[in-house]
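For reference, the chain that follows is the form predicted together with this ligand, supplied as structure tokens.
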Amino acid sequence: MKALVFSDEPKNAREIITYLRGKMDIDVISAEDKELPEYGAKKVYFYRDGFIDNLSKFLVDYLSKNKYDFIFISSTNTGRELAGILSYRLKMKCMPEIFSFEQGDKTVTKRFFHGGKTVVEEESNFHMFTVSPGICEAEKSDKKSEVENMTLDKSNYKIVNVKSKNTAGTDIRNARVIVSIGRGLGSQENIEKIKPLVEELHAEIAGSRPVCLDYKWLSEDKQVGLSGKKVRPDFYIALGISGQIQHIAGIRGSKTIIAINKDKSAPIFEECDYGIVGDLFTIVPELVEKLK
């Protein structure tokens, strides 16, 4: 079995890389990443200005030429939409946002459905995948792979500007302990009330879709959940968070999951292998200062 995998963000060619090896041969095109050649891949090819036409054509042609079993392209705007210019282009059907893919007489791939509501698990004979970010963790291997830069055709488009995101501290993704706030916690103001666990955790602040979209507490890049991030921390503690479905997707790889919430028919409750059911103006103090 022989798989391509395709990614613009080089954190995802790493997880789908170390989910596949040893499943199947894999070939990677990147954007360029120092530490990519150490995942296990037979081959990597960088490209460097890569723009959705240039790109597009470039992998018409290269998947024309090279047969592969399957294709594997990484879920992000980029890789979403050259997916479905490649479906068209090659004729070949492409299924949306794995997050699971077993191999044995057949394929059986997992995804979310109906907005994040249902798993489905089904036998599929698609060759063609887009993968939901941080399908698991990555690991070096100890095999290296072959390197090549190519060269892509001169894109249409250019960047005139770019303008960073308004954003603070780490990637989330790679926290190890979240500290993950919903609309419970009232304010924005009331973030300074919740500091000083975040600090004697040493963790990353987070929150719900309302807390980063909806009244940006907190930026974008913070958002956890199925519009958001999926994160995997050892310790995941959620303030004044219902748990609706959409939030649990990207919470399902944490360790240990352990809620606040005043409500104690809250779905979070469901999730969580610690529950306290109580205001969590009140339990963080006491927290902070058994942690103390």
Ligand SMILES: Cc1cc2nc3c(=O)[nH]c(=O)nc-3n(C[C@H](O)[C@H](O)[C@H](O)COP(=O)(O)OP(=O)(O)OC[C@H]3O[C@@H](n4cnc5c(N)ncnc54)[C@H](O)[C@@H]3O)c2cc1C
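For comparison with the form predicted together with this ligand, produce the structure of the form predicted on its own.
No partner chains or extra molecules come along with it, only the chain itself.
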């Protein structure tokens, strides 16, 4: 079997290659990244100045001339838009947001449903998929890829200015430990009270949607959830987070979830591995002392 992977974010491409490696031969189209040829794809195509118009035109032409059994597209903003265009232009159905793929007599995929509350396992004859970021941890391979630089047609778009969002620290998607705060923290000033726990665990701090977007206690890049970032840390510690479906969808990949909340009926307790009902301002200092 042979697959084409597309991702405008090389990190996601590395994960998808690692996940599919050994199951089929893989070619990849991605933005430039010096490490990507080290993950075991047969061939890596790099592009520059790719926008939705010239990328979609290239991919439609390329896929019309080159046969692949499966097409995997990283579920980024660009990837999702491309998948829609390719599905229409190539007359191919696309299964969105998968996080598991098995090929036997039939193709079996898994994806979250109902805002992340349930997992749907589906058998299908689909050949195109968008893949949720974080499908696995990327691992390098002994096999080096052949590299070719693509030439795209001139786009109708051009970048006239770039304004970076305010960010704080590293990307939470790469964190091994995350201490995440919700409205139960009470105020932005109280973040200082949980920082000793963050520092003791060498963790990254993150937050729910209200904390990041409504109250702006943290920057937008720290938002976890369906409309924020999906994270897969070893430990996710939720402080004062109620656990709405939209938030749970962003932490499904966490290996261990620990929740502290004074409301014993909070939905987060239905999702966590370990739960503590109580005042986080009492429990967090005790945890810090124990960790020391």
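Numbering follows the first chain given and starts at 1. If you superpose the two forms and keep the largest set of C-alpha atoms that fall within 1.5 Å, you have the rigid core. Only a predicted model underlies this, so the values are computations on that prediction, with no experimental measurement involved.
- The Cα shift for Asp69 between these two forms, taken after rigid core superposition, is smaller than 2 angstroms.
- Leu280: CA moves less than 2 Å between these two forms after rigid-core fitting.
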